[in-house]
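What follows is a single chain, given as structure tokens, in the form predicted on its own.
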Amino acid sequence: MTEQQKTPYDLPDASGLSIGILGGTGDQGKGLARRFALAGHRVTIGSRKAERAQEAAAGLAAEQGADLPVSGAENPVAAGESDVVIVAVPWEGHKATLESLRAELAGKIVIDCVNPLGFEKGKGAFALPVEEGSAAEQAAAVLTGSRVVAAFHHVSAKLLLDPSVAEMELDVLVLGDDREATDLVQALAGRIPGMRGVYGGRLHNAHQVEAFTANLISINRRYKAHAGLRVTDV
């Protein structure tokens, strides 16, 4: 993208981008891989073990019953060979994973969708304190040579993976300090039918977005739903 957007709705073309997904063997990462592959993106699922990533990719293709542009590889390969990288690893391994991939992620847009949550019997999900403020801010502190954006926190993994769900009717809050990067991630969100990327503030505001996932979990448990978010009047 070479020109400044004239309006907040004027977003770049993200159709040709390749996408790597770290933690792509988990439901959230695998679901995003499926949706972006269906949208025509070349997707590489990353894992600590290439075999697990390859199995996940093969499973998606088999479930779809068609050729999908999705493959599996070790995390360094998935990170290094992709234009944009999504971080969907468990919170417990978040910092260590990113520290090990600084070189591969240098210069890239890195989308962090990790929610630091705890679970307690009788109390449900709750937000965990993060020294840097949020998972996204931790990613930015570790990946000083990357362009970190926070997004895709409130997307149901079950719906992402459900072949009967043709469109994901929700808004994705996109946060970051780099306007060009957040515009591109908003455009990427819009590549999934029914989904829309909405700018949600600078990276310093990522904590409450990550923490709100705990509230969504409570909503979904009470109403037996897979609720997401819609922003009105935008």
Ligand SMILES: NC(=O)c1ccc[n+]([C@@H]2O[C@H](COP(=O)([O-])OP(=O)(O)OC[C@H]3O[C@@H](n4cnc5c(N)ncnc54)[C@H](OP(=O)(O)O)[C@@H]3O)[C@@H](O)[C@H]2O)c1
Contents of the next structure:
Amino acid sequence: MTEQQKTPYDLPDASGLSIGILGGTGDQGKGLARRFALAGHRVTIGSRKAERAQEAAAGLAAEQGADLPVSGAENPVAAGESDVVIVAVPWEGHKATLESLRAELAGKIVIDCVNPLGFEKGKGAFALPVEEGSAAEQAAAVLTGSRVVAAFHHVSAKLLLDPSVAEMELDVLVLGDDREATDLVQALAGRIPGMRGVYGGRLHNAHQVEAFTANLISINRRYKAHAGLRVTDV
Ligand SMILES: NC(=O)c1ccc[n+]([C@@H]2O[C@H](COP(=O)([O-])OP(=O)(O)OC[C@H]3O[C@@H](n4cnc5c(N)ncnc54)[C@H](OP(=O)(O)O)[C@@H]3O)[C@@H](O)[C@H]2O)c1
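For comparison with the form predicted on its own, provide the form predicted together with the named molecule.
The next block holds the full complex; its first chain is the one shown before.
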């Protein structure tokens, strides 16, 4: 008899998790904040300046015309008061931001969606070399007391923020060395309508997932699209 195929749907309940977002005032962080708040999660947008975070949260609530469960605070507060923390700062500020938040992030699941990319005229986007192997592995090296998971690299901020897009049709590759943590992050991805979290390997494999964003950017430029991935046969 064939063994029943395992599916990426046997996952824990992530509905009660609160989410903090470092660099949540940018398009990517704000877009994720918007979708997770719409899914009922309490979200804290983080920023280097509390006022910027509060403004971003107020902007989302005003646009939604409802009481979205979203607020704004400085990054350390967003990190400290949330169950799960997403890192959505630019690559340039990645290491220093995480080094400054080791205590607040200790014991937590930290989701890294940072793509270390360069851009050059005539070359387009390309992956930058990273000493630790990838942004996610750099996060794990800095945050030895946290459970680092890599996810949401290929999610278009434009679509996350677009109120006319009800469902985000894509698979989110979730990578990490801790099964419980990757399961929970897969479940979190599934909280956004249309999205599915699919396990994509250990953190050691995060580099090519981050780098593949450069290919997606090329696809987007050629076809004027906001391309995402779908994994077949799972
Ligand atoms: N944009 C996308 O479609 C997309 C998709 C997938 C993944 N990503 C990844 O998500 C991350 C954020 O992307 P984004 O487009 O939202 O970036 P962004 O707008 O350039 O930056 C996000 C926020 O990070 C803060 N920030 C800027 N420089 C910083 C520094 N040196 N140190 C600490 N914080 C800093 C700023 O917030 P405050 O000034 O308020 O602190 C800014 O609003 C990037 O690493 C990117 O690779 C982006």
